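Listed next as structure tokens is one chain, alone, in the form predicted alone.
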Amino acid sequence: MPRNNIERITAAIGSSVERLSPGKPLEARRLLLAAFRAYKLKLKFLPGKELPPSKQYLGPISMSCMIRPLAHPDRQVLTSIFTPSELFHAMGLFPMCAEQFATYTNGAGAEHIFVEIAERAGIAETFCSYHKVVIGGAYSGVLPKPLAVVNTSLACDANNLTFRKASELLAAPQYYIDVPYNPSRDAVEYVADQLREMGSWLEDLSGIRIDEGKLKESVQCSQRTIRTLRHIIPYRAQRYVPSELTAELYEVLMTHNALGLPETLKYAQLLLKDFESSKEQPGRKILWMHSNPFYQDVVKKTFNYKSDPWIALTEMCYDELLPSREEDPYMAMAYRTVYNSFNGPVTRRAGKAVRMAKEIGADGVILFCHWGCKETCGGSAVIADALEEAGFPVLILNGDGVDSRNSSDGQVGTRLGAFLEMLGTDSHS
């Protein structure tokens, strides 16, 4: 389908479901679910021809991931993209990642009507707008009550504030897993104790008994997964595979709520095939920290299906990459949490980030900085020395993953033109 008839088409739906939210919640929301059903079947039927074959499966499966939740919100659990999601799968329940839910309203046009109610409601305008769309969903209804709210404490203040607040406005029962700070072994035990603690409590609000060989078997999934994903790391430093930056943030989906599901296995078998023949590249490769503005023109015009410039690796698709030798399937879930990247203070980030950039032979990096995320915006100055000591440079972009309202294209283009051109002529590599 042309992009024009694209765009036009999602034009409306936003119109549609900005029109219907604030009074007929029930019919924005069935809009949404058809539009995300619709979109579905475009990417499995008419998938980009630029893209290999892992990043075609990709896009259908990611959202298949939005749909099961929406469509089914009696076995839903709204949870945060750091919380392990083994247990709700082994169950026959369905995650719903606050972010994944923001970013997909963004994708049908229609996220500014749910930043709206949510500041109408007294949300600061610069509160997390990730956080600001889940709000504004709930409070006008469209976002359904779901069976549980489940969130850990990794890895913001907007994430502890939001899944209360939503708890509360979706009368919905709220489970929270708190990570400490430092990652030792009494940590991980500590946290697994909350999930078989969770999953008693998920057995009682749900009337669904655990199936211990289940949860096992997808924790086994989840673990092949991060190996055959890790094996493809050193390809990443030669190899270019065609991607765009809506691919990238379906990775991050199905690298953390996804992780366990077979279809994730599977994805990242085929990625590791499309690395496998694929050729060298001499393009510049840059590593690509945190959320990305996906639908912005110019970001998308400079990287999508790009050999130079190209992102060989986001941040956000290697933190829970993290292989355990844990045979208790709670211990693994919980090592994988507690030794997070973006558990603890920010040199811990800085630290991987040094490595990650090693890793791919990174000839630059970009931070982005999303609206409302203090953790980043507040971190970033660290993480940007810690790379440039280590020889990398740094361009920290200002943005916003989800609102519109909040991009400059301008201002944007000119600085990444600036950046690349610099590493164009001084080229780490």
Second form
Amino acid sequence: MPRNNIERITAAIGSSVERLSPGKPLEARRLLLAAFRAYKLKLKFLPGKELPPSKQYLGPISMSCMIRPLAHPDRQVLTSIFTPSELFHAMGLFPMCAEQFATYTNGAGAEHIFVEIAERAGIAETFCSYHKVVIGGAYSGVLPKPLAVVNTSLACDANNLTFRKASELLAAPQYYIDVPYNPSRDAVEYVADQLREMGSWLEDLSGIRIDEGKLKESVQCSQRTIRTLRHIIPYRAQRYVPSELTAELYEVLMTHNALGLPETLKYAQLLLKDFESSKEQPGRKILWMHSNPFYQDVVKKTFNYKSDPWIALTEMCYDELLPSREEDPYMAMAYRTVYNSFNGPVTRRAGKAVRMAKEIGADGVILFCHWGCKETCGGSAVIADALEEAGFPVLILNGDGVDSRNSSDGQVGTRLGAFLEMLGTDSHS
Amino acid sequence: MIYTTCKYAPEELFAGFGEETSRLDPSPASFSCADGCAHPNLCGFAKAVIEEVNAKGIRSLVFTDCCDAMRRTFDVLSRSDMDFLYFLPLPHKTGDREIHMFAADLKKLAEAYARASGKTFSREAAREACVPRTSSKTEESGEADPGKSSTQEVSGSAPSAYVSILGAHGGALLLEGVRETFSGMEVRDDTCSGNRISMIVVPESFPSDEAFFSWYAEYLLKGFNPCMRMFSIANRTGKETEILNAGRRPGNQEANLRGIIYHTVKFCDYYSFEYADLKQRTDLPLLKIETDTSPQSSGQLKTRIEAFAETLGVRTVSTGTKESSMLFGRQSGKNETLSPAAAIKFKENADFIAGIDSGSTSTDVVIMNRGRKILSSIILPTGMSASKSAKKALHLALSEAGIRESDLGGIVATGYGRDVLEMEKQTVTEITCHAKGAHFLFPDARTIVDIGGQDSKVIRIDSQGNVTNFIMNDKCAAGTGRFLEMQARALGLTMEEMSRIGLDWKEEVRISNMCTVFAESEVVSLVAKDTPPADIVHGLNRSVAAKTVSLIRRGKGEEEYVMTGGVSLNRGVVQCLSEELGAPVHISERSQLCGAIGAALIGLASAPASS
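Let's see the other form, the form predicted in complex with its partner chain, since the form predicted alone is already up.
First the chain shown before, then all remaining chains and molecules of the complex.
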């Protein structure tokens, strides 16, 4: 039940969107867009007082990444979180990440209707909820017809299905980037070729020519952002900068589809400053793997603005942060995609998790198994074993990043609480 | 022996080493091992592979990169000690570049196997193992062997009426069960693991291994009907024309495809998308079933497949007292292909018939005379023995009607327990019986919503009470009577109290969890917050109604709606359902007897004219 004004407004918007979506999709879209714009203003002018400058800056720019493509469908590219997006930025197009749409729709309290529409159409209840929201958005017509649909095969099967279906339902052409399973130089060249081909395809589609100078600039901006964010990692082992679950997800967006934007670089620089000026603070440091249930009360109460325990690092903010020496912008984007830790055998992801846990001196790792994510669920035992062998306690937490109906506050609270009790009070205090 | 997991596996490459291959077709009784070393929410087939490898002590296994679940299953098994475990990457696209890359990966696999086995690769032996496109090798027997390549659909085969199993791997268990039910009609395995025939012509020879691998990459990648994980899925089923045209021109003799059984595997995402698409595009009779590859839900599966056969006018009727089969847990009975009514043998000169609905919660018996008048009816809890309850209920019903068992022209049994009842009887699925029963009670009914103890069903019927379409919930108890029972227990209410107080709610409470266990914990939390029980019950009723409406929409339900089954006694649920549908939902005092009434009516329909 709503407890404050924001929650009351959210509940009212959510129920209106849910009511309008099946029959009046345009009205539902307008309402959703108005809600996102209003929330952006709230984040800009009334940011969370506990948040540092970087995170206060982060909220509004993340909302813009949703508002721009939704408000300008003719320049929107509906895309997956792992699709390198510098090409879109250089062409003045707006990538709209599917997972982002689902998450923000939950933020507006309207995700259930889209899940239901998808399931009624016949989509499996066990399908990833992020993707079900997108499919429901496409079936209902609340999602507008974009200029194009572009996705990678990385990191999961849902990409193979959702974007093909969205392309068909929204009558928008699709380009598919196949990312080979085994990282290699050949694989990078193959992906780079596909990116080049996709660029020409987008030129024909949009009538916009690619300015290679702008593209290079955008990729260089990505590289600077990556270097800056990597520079922060050692600070995460010692110092505390307040955050919240939603801000962690905003940062996931920044380190994927928003890489290459100057705003993202500015965020990274502000974050570095925040860490440089922060103080050492004792507290149990958690490495959080995969997405998070940012809406779930019990998880929010546990982590938001808390220094003990605190999420010192979210895995998905660092899976793509690979410095590359590639001069060619297409090769640089391809390198980052092919060598992403989510690609290939799960031992790559497990190995990276161990390195991250060591770098931040994690006290424990929470591996969030999002409903329907076979990539993470299926590999959870292997990842947990690798971390435990390296001396890091692991909690495999089953839940849902979007659809509250697939998890229980009680169960999540008990597991989380018991794990934190198991870690004991902070060892550094 | 090299084991494989999917049709894209390079079986012919291993023939080049003189090795036999077998595609895994596991059907484990439980997933205790896989749930522990992987995760419960992994696709049922992937978990079954883990169980099979452990149970059989498999030493050599080649995975293809078909899906997330197979990738992670390979990761899990990589930690075990096997002689040869290999993961073959598979491109999603099939252009020249991808074929070139795939050829290189096939060559690497051959090199790895040569190193591991010490054997030499013969491209001529591999070539000979490739099935030429013009081959007309057909199955010699009706026995399914998904472990072997199937070449049932080849050019030159005579057209005949058939049923196709489409979708995800169903394996021998499903195929045998369907063939048993549809005896007399061809059943084709067109699932992702069936129908492995490449359309690529096999050359006479290859000048080098490189040339073979280049060609072989294309043979595998472009030769088969593509699986759903491929980027381009144009004419994936290989029967687009039939799917589009057959159902739209009923009675058309060219339409050999008479119906589709669409199979999906729990936690496999791919095929629900094709199903969603297919059901929009075809008017062909279409049955969707979901399994987790284990035989756990065989009872429900049996009901669905038999009911589907009934709707197609093809029905395998079982008679006698003892039956069982590998698939359905009973041996094969005498099989005849007959319409339901024609299958029932009614004793001459008898005036009465008994209909028995042996359900999971209650056993219902109706005695009816030739004038379709109900002489007596009994409802008893099924308890521990379906057979004993049925005998007791029949005895009471006969006694109430004032007749003896020998006066009966026959007994028609329906419900989950119908096959295990130790008495002379004929059996018909509860779907057909509910249709007839509801039509009897409400002649204008077109959609029946039957919610029993463990099932929810939506049955569409025509003006004669014949089933035109139906849909059922899956194994999950959400939205069923059991769901409400568990919540009533958590609230400390009887079912009668729950039915009553759900109408006295004051404030909307949302029970968001569909899962029975999670919903129970949500109910407990609401109780702890002093939420009035009436509001909680109303929230639960809304939750059941929402789930049911979702099922009704999937089944394309239309007015008039009739609700049957035990949950129809809950007035709160009926009211919520009516509100959600925006249409009246009819219930009868005899709703719970609907299945038994239908069974009796089906028996009467075959009764010879009284002399």
